[in-house]
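Only one chain is given next, in structure tokens, and it is the form predicted on its own.
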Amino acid sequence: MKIIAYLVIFVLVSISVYAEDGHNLWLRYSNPISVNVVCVKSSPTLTLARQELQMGWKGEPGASVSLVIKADKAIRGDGYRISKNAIQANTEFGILYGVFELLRRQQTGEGIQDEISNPSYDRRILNHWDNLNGSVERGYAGQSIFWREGKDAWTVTETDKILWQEYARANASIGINGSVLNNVNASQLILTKECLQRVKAIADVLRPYGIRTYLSVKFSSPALIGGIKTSDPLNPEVAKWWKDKVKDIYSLIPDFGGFLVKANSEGQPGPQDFGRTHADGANMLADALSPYGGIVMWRAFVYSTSNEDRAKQAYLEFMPLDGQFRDNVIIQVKNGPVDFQPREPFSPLFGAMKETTVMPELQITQEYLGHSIHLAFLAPLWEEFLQSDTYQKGPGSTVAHCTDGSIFPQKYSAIAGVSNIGLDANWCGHPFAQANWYAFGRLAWNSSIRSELIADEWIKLTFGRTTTNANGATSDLSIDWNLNFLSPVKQMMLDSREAIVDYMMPLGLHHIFSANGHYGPGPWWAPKGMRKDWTPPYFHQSDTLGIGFDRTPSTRGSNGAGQYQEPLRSVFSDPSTCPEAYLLWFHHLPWDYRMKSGRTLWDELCIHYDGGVQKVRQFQKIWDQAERYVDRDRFVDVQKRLRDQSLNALEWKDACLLYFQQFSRKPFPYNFERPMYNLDYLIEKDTKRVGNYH
């Protein structure tokens, strides 16, 4: 009996040892091999680089690795040159990035050549939509890692510092070098003494990892906390208040990055409240930051209550101001012209503003892609966006090239991602949501890297080598693992975004979510008194004649297509040449419009919705077959979330098609899975969820 008892204890201990909660992300070092690190210089950052090599070395035992800071014109910014046994950079941060790259190559089995890697963007920034009370707007992974409420809200603990250090290390490992610590819907309190002391504490932890801190600021702060009657940007007293505040910030945080501003958008105050322009407001802040090397990231997410097509408004607002901004102002533009939809054409502002620096804003958190319930690998979405050709300087004028400084002269280049990070043990809620944090960093460093490679790296780093199955047995990268785990799981990730587009909003449909936090379908939602461009019917325009938003130059259209450079303007305006992925974004078409497949538009919609549901069911089968390669905690967690995703995908399919069928008056195709739900039930269920949502 004693022997049996000992065996039971051994098994339980083994399982607990091998269980993983995902907290180590893609940095799961184990059993390091001895290595000799040679570096003649010393600094906190170089010490971190040395420690990383000693913790994660998988190369030749006892090898010597040289870390050399030496000027090289071929190396730009914090880029680096790596080989099997040496890393050279112009900066100590470049050394740290090179160390992480060398270790990544070793762990994934990629070849290591003598090569240079330079970042695509100078500033690669996470935007945290974290509130000072600890909540996170559009956050699906718990409370803020930076802020909390209560009597100890300003107390900095050792636990805080450890968490911030882990966060900084993860960011440095993928080349992220900036963090905006608070929500774009900013509180004026972020600029108070107590808050700035906490910001200083955070910045001190992030600094050795090469991460600058930034703050979102409320434009009306001078009037709210400065004792001034106005916040007019052309008022000398207001300008002086901002200059004094910036001076105070830099006295605490000498490497402070600058401000992010949401102004005159969705109720936020801004310069237009005083009859001034966005350029007036941004330039006033830019002048305060300029002596210290700080920047202003001024968001272009601006739209008003008007009859003008919402997708056109940012372009109409900012294009007349092109060339009027200071050189340390960057206009931060969402990837699409509406709002982080599962699929949008790129915003026409990219490339169109030729005399103003523009930066992309991507959304890592899955506000519109199933929160942290749905599996949605977003690298294909971002790759599609960054490689979209604007034609502003002829063919090859991709969004990436229009924003990274290779086409237009600019002092800075930058890219931002809205964070999906919270206090959950695994940081991101869904285990696979970690891949989007990872993918943003990799694409921010190298905008031309392929989604397939990112997925391959992430899977190997996150599940490979030390991954254990439910019985506690370890596995290694092998032919069996590659064939039966890596290959199918990677394909599942690569297909996941397209599956979501299919079961939510195929063929260019957009923004038809329930009002319940943008989760679940709500094509019917249009309460009395609600502004039209906050309701799904405004975007899908369904009627008995057809479906879709007419953005052509026709008498009925908004001519949103006209904001694009030729040949895109003509391509988008003609339904016969418009890519079908954007068809209903630019066109209102009859239900029996003939698609390239030969099917009617109605039948094509049905096939897409049904296909999306079937893809998620296939994901469930793929994951179930992966059980023996994954530790039980993460396996069960993903399995449950896929089950919930499958049910929600079915709701999307049934809700949208039953609702649209009221207008199309057409039967479902014979090879289509019949609805499982009744429309009345889904509308009632949604109404109960929404409640008094406003």
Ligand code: GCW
Second form
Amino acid sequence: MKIIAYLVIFVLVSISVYAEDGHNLWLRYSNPISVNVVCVKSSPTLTLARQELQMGWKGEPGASVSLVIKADKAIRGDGYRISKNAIQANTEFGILYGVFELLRRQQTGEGIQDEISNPSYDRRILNHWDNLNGSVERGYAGQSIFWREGKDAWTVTETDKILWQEYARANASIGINGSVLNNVNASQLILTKECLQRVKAIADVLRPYGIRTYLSVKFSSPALIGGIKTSDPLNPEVAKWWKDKVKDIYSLIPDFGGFLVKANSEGQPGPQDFGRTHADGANMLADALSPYGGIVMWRAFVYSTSNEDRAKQAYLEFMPLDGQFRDNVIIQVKNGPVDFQPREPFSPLFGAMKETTVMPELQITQEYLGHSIHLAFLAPLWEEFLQSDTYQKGPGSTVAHCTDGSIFPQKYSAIAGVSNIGLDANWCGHPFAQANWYAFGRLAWNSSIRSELIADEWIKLTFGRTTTNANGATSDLSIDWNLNFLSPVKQMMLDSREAIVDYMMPLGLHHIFSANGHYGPGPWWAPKGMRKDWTPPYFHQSDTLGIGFDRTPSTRGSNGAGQYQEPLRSVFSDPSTCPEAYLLWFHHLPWDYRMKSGRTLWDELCIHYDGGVQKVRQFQKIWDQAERYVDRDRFVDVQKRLRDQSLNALEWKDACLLYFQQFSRKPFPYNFERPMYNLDYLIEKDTKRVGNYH
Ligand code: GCW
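Same protein, different state: after the form predicted on its own, show the form predicted together with the named molecule.
Every chain and every other molecule in the complex is listed next, the one we just looked at coming first.
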């Protein structure tokens, strides 16, 4: 009996020691080496910087590192200068970022020269689509870390504070310096006393890590909670209500960042309800915030029931307002013109609004990329977007440069990512989804770093085992680890987004999801009476003649291509010059259209769908070979998710190809894997799952 009891205790202890829930993200220091931190100033932030060094130092034992706040013209904003033994910055947050960079270099074995690093964007912000009842819109990693329902909804517990602090630290480690705490589909209640008290408590925890707090607000709040009859932005009483509210907020949160607003979009109230423009609405809020240095992020995600091509609508509504916004208003534009699809061309608003500050909105949470089931490393998607040339001020006017202040004069520069964080132990659901949080921060700090470097760093920090020799030098991960783990896993990450494009919607197809949570295939989905631009047939336009959305200037096209600057307008309008990745975004083409490969469009489509499935099968093999380098918990977790993904990829391929085949009336290429599902079965399965597909 005794032996059994000992055994049980031993097993339990081992489990608790070795259980790996992923909570530590990319911040895994082990066996710290002694270091002497020299810093003449003191503040809560500098104390954090000092602690980080003491917890994570992997350099020479007993070395001295000095932290110096000293103005230097070459250092901008919260940038820093680092060398092996010193960090210099203009601000204390710059020091903290420098410390994290120094430690990252040590952990990953990258060298450290004397160098300066300045942020690409001043404001690097996470948008949480968290509702006050604790649910998270498009969240796949559990409930909100900020809000909950029930008796203790407003109580700030120690557990809350610890979690918020861990969250803040993780953000600071990758340079994120802002959080919008609630959903853009905002509740007016966020501006009530109770709520603002909780916001203050959160802001107090985030502050030392350099993170400003922002809120999403509902435009009709004055009428809903202010006792005013209207929310017309030109009504003086309304403007005064907002001014007073802003004053209250700043008395609680002196460094409050500002408001994010979704107005006149998908049923949300806005200035147009009162015959006013987006500029009238945004400026009224901007005037209330400007005395305190606050900003308004006004979203351009608008489309109506009009017959106009949905992809053109944001541009049509916002371009006429260019130049009418205050300098503390930033128009927040999603990367693509439709809605966070696996692939879209960049939104034509980037670079086109020349007298208005524009910021990109990226989606970290995988609403359209397989939720937290599919492995999708999003840095390649964001890199492709940020490096897209808009040609708005000649060649080289990339989206990054059109938004970071290097081309257009602008008071602020900003970038936002819709967060994928929830109460799940590992924060993000899929262990690899953490890499997207990481990648967003790294790209917001430096928009020109390559996806490959980001993946490399993340894998080393998240799965790496550094070894330290007697002299304290970290002999970075072994050759075996590099060859058999780092390199294949990195390749898998880098290929993962393209795999999804291939098995979901290749060659420029978009928005062919079923109604069920934007997860599974639904090219057929078009219930009677449903708004056309909410149904996949609107987007793929399949018929016996061909497939694709005609956005050319031809009489049958919407001329969406016309919203781009030359030479893109012409390049996109001509199928022979349009990049094939965007072909069916801009063109409706016959099934036997000749592709660059010499194959017909139909055959090419088949090859892409099949290629996507094959890639995921390959990922499974890669991951299985990684087993001996990964802890059991994360290994099994990823292995299981890859299995689901494989099956889903097959469903996508069979559903889309069998559905499109009804129009193409062409056989599958003969050397090509035969479908394993029947279309009827997949349609029925989809219908039964309405509302709760994952
Ligand atoms: O993509 C759509 C989402 C909605 C979201 C909306 C938006 C927050 O399906 O869930 O609402 O975009 O960005 O406003």
